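Here we start with a single chain on its own, the form predicted alone, put down as structure tokens.
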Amino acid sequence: MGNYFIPVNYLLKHILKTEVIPSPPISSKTIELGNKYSPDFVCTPFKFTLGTILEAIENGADTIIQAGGGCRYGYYHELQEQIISDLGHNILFINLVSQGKTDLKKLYHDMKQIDSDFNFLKGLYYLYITAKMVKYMDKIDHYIRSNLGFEEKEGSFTQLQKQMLEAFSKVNNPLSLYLKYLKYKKQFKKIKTNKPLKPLKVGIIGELYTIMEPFANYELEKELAKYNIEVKRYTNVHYLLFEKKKQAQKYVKYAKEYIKYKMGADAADNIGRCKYLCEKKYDGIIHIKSSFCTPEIGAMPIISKICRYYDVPLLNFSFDTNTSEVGIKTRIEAFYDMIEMRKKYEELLHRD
């Protein structure tokens, strides 16, 4: 899921005496495998993750660690374990989240299944470093999304981010990580950009996996950057782990004229975010989800209603394993043309 495999690998390598096999990058092979063995109408992230598991097994993995909850993601473990078993693979499946919850005691016993010498205090120490790493990654990602479309030298942000992540993966203590973060934060701000005072601004909301895994959304953020658009996206791992529980109810209260209760997964969050982005005068909103994502399907008509009320252009994407990349790029281009013309028209009105 994006670059988050880096802190996960970092954590597991430091707390377990076992070989950690990185998940292979998602490819057409991943999708082919996931499609072949998944139920037809299951949500698309199930197919992506099943394909990834099968590729990991091909590479020698004998233990699979999963974490899921909030929607049908909470059932992935049982169903995928059954599919893998039916295919003749004898794999140990460990699900870190049960019924949408986890705790330190459960995590301790889960790790003991993999490594009988697992040290609890050492695990907590590196879990703390990993959590900080995720936080710093997400902060830098936020800056990149805001400025990627305006870099003077193409590839500057991507290249520096790669260096930063490699440096993060080699730290041994929280102070070293923090100093690395400060160092690269300064370097990112030194990258020359040509950003106008009032650039086009687009907010991205939607289902968490499709938003955070670039392959699943066909590199949507980079595609928008090509049109010199400042991108705003809320959902990241730090938010999901450390902020969502506090913020979710606030979103329901903030958008109470549209929703009365939580709708599962991130649906209520996205409705609240949609209203906020509209009130902040964003030029457009893109709502993305995987096919058959029930919470986001429920949110779609409400999001459409909010955008109509505030007169903010909305583009909906529903991604599956057969989505046409050409079709996506064509729709993005048309969306850009529309919001650019609207912005120019509004600027002319203000001049008059």
Contents of the next structure:
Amino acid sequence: MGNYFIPVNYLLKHILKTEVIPSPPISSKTIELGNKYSPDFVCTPFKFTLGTILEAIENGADTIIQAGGGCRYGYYHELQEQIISDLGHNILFINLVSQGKTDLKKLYHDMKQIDSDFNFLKGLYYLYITAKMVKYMDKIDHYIRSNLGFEEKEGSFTQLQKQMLEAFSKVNNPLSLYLKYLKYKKQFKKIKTNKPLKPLKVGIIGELYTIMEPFANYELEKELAKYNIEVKRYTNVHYLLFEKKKQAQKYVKYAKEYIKYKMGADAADNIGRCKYLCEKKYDGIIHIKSSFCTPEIGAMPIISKICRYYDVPLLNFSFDTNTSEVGIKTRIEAFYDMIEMRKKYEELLHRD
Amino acid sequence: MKNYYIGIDIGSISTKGVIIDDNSNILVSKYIWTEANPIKAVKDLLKDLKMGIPKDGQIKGIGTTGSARKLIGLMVDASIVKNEITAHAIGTLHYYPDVKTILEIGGQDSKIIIINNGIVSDYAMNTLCAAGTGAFLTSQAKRLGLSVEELGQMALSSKTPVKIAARCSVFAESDLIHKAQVGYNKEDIVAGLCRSVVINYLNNVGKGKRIEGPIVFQGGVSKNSGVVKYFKEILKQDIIVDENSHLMGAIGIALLAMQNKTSKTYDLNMIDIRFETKGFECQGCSNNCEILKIYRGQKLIDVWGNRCPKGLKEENMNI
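Could you please show the structure of the form predicted in complex with its partner chain, as a counterpart to the form predicted alone just displayed?
Full assembly next; the chain just shown is listed first.
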């Protein structure tokens, strides 16, 4: 998922003696494989991850680690395990989250099963470094997103990010990671941009997998950057792992005129964010989800109500494994035309 | 010398072209079928449009819109290439400055555009379903042994339109067959068909949008008086259908071409040059991008569809 395979590989490489097979980047073949063996009406991330698992098995993997979440994601592991075994593969599945909870004792046993020398304290130590790595990655990502549309030399952000991730994967203690982070942060700030004082600003909210995997959202963020739009996005792995627990409750409180309780996955968070973005006078909001994502389907009418109340344009996308790319581009182009026209009109009003 | 501007709207079913002058008056217009060959359609279209240009006229801008806008934009070297939503809004606003809602149903797409203070403030396009579009009407007319043009008039003569499940074109079709087999007469079925297009549109594209008057209805389907009737009936508001309602996208993009003047003068004889595309699958990695190479004459002028530079390499282009 996005660049997050780097910290995950880093962690596994350091705590286990076994060979770690990085999952290949998602391609058309991944989707074809996932589509072939998935139930037709399952949410799209299931198809993507199943495709990835099958490709990893092709490359020789014999153990699969899968996480879980507070929606249908919680059942991914069981169903995928069944499908894989029906296909005749003998694979060990390790589930990090079962029935909404992580059982550390069970996890320790699972790890011992893979590698009998597994050391719990060492595991914790590298888990700490990995968590920090994710945090720094997300912070830099945040900066990139709001500036990518304005770089003077095309590709300079992407290139530096690649270098940074390369450097991150070679550190071996928290201090050197932190120093690397500071070094690259400085370099990112040095990249020349021609950002106007008041650029067009768009917030992206929606379902977590589609929002974080560029292949699943047809590189939406890069597409928006082409139109010189500053992009804001809240969902990232650091948020999901460490902030969500606290924040989700706050979001419900913040948007209390719209929701009373959490609706599963990130639905409540997105409603809160939508209200926040509207109040911060963003020029537009894009809500994306994978097809058949139930929590987000529940959130959509509320989100459009909020946008109507604040008069902020909203664009909805529901991505499936075979969405037409041209259609997406047409809608983004029209969305850009619209928010730009609105902005010019408003500026004209304020001048008079 | 007088200046003229061409607007071309290449849709999935039909291709529309207009020439306007500096005062936005339409000089000539043309409406032909695309027949899944946009390059040929545009060549035919321009051949016809060319006849209408006076001796002292020169073309100072060409704009393209519609689903083949990018390809044709490249072919005619357009001065502006814009999506159909913006083009439709600009065209309609020129004739109806107070318009609040634009309903548009074309061959493959249907859209709704909400206008506030003379600018687009919201829009939606159909996503999954084609039941509410012109292509569906065309195929069903054929099934009933009628031409599309007849549908509207026939629908008007019905007093009791049959109810047709409008959710999806597949269901609608089987419902339609069923109604015919149990003996309903053709008028009522056709009327039910027109009504189902309206209901599908409002439930699908128009969902959650505030539809306020003045409402302008355009696109090819707006020529169907049956559909117009049911829009009026269900929305309980007056619906304006311009005589050029089918050309609005082309007019809009011509206006945009006029507003974005270039110093260039176009020679319409360029359409005689051979213009070709070749598609192939890149073998560079497992993505297998579908790549399209575009040639003008013998020269390769553009390559589309590659996600990375590998797609541009000759060795991956085994056609």
